[in-house]
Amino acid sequence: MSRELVSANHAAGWAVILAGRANRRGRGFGSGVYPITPQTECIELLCAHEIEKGQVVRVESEHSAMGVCIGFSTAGLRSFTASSSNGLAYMTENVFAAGYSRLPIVMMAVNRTVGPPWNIWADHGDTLALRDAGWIQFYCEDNQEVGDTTLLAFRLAEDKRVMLPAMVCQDAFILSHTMTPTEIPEQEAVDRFLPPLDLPHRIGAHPRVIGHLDMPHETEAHRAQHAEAMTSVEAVYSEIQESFESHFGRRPPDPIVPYRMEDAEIVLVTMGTTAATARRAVDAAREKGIRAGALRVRLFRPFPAAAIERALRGRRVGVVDRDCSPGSGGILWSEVCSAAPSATLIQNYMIGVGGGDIRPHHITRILDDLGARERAGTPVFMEIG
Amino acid sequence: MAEPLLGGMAQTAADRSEPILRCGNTNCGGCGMSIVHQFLGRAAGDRPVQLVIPTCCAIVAAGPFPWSSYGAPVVATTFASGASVATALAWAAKLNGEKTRVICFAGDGGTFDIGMATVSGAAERNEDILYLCYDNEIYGNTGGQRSSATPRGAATTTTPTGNELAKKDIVGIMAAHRIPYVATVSLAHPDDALRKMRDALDMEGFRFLHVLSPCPTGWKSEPGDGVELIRLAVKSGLYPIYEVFGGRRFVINVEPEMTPGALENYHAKQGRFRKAGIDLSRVREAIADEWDYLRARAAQGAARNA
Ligand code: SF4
């Protein structure tokens, strides 16, 4: 284990290089890559390192990047790509194809505003638009978490009880380009943690069609199996947390991460880096005698609805969305509403949409507003100036 | 040159023991793509193959889950992803020391149109793929809309009074990528067709075969006329049969007889040309122009070789 000063892009990149090399004992590693700000450093790192029994194909579009990953994965190889924003939007058709083909591809997605208007800063709308593509989705808070989650995502995705692709999301620039000291594991430890991929439906020499026509009742059955695989993710993930800790000495965070929740009356629900700012604002509120708490949603698909329901019982809730679904409101908010106990006061605050810097005093304003509310109103945009 | 019997070929000892496309598939009667598969099965012999088929009639032909009309492993892909998925299968075989030949089997929609960037990318990277485009000059799978492979004058459901635009020169485009091998394949010239398919299967790098594929449903022609139509297309010079090595050396494989009446017959036998009232003198001009170009390129190639 070595401690390096790296950006989250490189933390993810190192995890992929190690995971790719680990499958030299299996059918190898393959990746299709295409640049887009702010994920490019990740694939540059990948392209600069030799991976035994591995191939990185520099393709002509994001759509083909995922096409290549689909091909590698179908042939039983470990596979990875990275993308962001409009790149993800362009890739979308094949993101769905990978999901519905139950291919355990891992993708690192840097959350960036979808244009136009063109904007390279953090916004969760790009990956949230892919929430129905059948992928597992994690949203990370710091560089260590990005690296660790990328690594464990392979184990989770490739577990026979799961067999689903996984997306590891992180906030543009706030993480992608910010260097922090990060533990990079040794190859031998990764080799022990990550068994070779054995894809049950891989294409081989036998006549069969992968991805063919389905009648309605069969598609329904396939979707039901897919949904069922999603429901096993949380249990498998908790096993992986244990295993990860025993191999690397640190425990990856739970699907939801509470902060000062024990006696909290008002709670802010966040995703990604906003959680760190929310903690600061909660501390400040506590000093003023306000019983505030925060809850970070780390696993968005499958949505940990039962855990969220338990966590929000009897609280007044503010959901902080760094995204906007026009005509509805924050996407995290609508998901939290579906999981929270009925009659919970849940107010939606859309803030930092398009990447504006969310500061502690912005979150304090949200806490003040939430504390003063008798009932929830329509979702509000919080201007951050 | 020998021509196929009964408009197709019977299974013989020379063929792949398991046909690539089995009986009982859902192709229309007289579909040229069925004949392409018969040729491919004979050409492939016992080579291990994997097929990548982007959205087109050829994937509908596979039939619904859990059956498969294909006697070979097939990966069905999204419309524009044939060449990208095939790229990965070829690398996967190489990394694992497998002899599998990866064949991307796509229609004109997936090649000339929506898949163009993907095909160009894979060709530019010289991926180890045999890319076979069976070109029925129409979106057949969706019921017969114009593609950029549709010839001028053909009526389609989206050009009901006849297509006004000329067919895209896909062979020229692929040759411009300077890939190892590009060839046109005539279903009416089985010796030449099989030789090209075998050569292309054995070569390394990106190889592109273009096969004009009769589509009775879209061409409004008799199902039994398919091979005859291709013969007429070749005889009239409308479908030049040639190959290009490395994007530079052009070799003409079949000299068109320019038989009187061949061009008239080719058009008269297809309902799709009847509506627009096609101007054959214009078609003749285009054919003459194309042959001038091809002969000049072939002569250059011969001179360089001498
Ligand atoms: S529509 Fe044309 S290409 Fe498609 S199966 Fe029928 S004849 Fe063949």
Second form
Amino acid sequence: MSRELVSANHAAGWAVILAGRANRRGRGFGSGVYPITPQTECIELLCAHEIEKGQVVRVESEHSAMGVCIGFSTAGLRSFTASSSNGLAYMTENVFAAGYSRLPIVMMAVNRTVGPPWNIWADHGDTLALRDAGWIQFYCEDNQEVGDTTLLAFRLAEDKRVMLPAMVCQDAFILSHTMTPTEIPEQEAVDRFLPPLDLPHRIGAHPRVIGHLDMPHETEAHRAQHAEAMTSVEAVYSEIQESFESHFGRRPPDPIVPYRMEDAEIVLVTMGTTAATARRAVDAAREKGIRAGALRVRLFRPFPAAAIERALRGRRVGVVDRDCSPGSGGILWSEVCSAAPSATLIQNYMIGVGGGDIRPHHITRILDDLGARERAGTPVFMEIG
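Given the form predicted together with its partner chain, state the structure of the form predicted alone.
We keep it simple here and write out only the one chain, dropping partners and molecules.
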């Protein structure tokens, strides 16, 4: 294992290269790629390295990139792509096709504001818009987590109890272009961790029907099977955490990550890099005698509702969203409200929408507002100034 100074884009890229080479004993690796800021560095790295028994296809659009991945994966190859923002929007038809086809494709998504007006900075709305597409969704906090999650996402997606595509999400520029020391595993260790992909419904020696017409009761059965597979994800992920730690010496974070929650009366719920800022604000609040805590949601699909309900029971909760669903509020907030009815109150704060810097004093303002409330109100847009 080597320790390298890399961006989160490159951390993901190296994980994909290693995972692709690890399937050389299987049917190999295939990827469809198209550039879009801020994920382009990832696929540039992928294109610059030869993968034994692998092929990277440079296509004319994001829709085609996912289409190529669907073709590779249907043939039983390990497959990957990356995108962001309006690229994800253009890819959406095939994102749903990959999910409903139960193809274990992994995609690295750099969270960027959807335009117009055009904006290249961080906003979770692009991937959260795909929350119903049948993909597992992880939201990462740092570069090491991006690399590790990309690697383990292949094993999780390809597990026969799951067989679902997986999306590894990271905040634009805050992670994608920021370089930090990151451990890159050796190929031999990845080979031991990632077994060759054996896709049970691949095309090949046995006749298969792909993309046929379902009658209503058949679609109902397929959706029920899909939902059942999603319910298995958390248990399978727990097993993979143990395996990952034994192979690489690091344990990937749990689906939710608590901070100073033991006696917390007020709690901030976050995703992505906002979690680190929230921890600093919690520490500052503790110094003032305020019993504050924080909870990071790492796994958004399937949503870890039972764990969130246990963590938030009887507490005043502020959900910090880096997104906005017009007419509703923050998307994370709506999910937390459904999952945690036993919380004392749950207030929504939308901040950093469109990529503004979220700093500790902004989170402190949220804590002050939350602490002064007697009841929850409508979602609040917090100005950054």
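Everything quoted here is computed from the prediction, not taken from an experiment. Positions refer to the first chain, counted from 1. So that the term is clear: the rigid core is the largest set of C-alpha atoms that superpose within 1.5 Å between two forms.
For residue 288, a C-alpha deviation below 2 angstroms is recorded between the two forms after rigid-core alignment. After superposing the rigid core, the Cα of residue 313 is displaced by less than 2 Å between the two forms. Residue 205: CA moves 2 Å or more between the two forms after rigid-core fitting.
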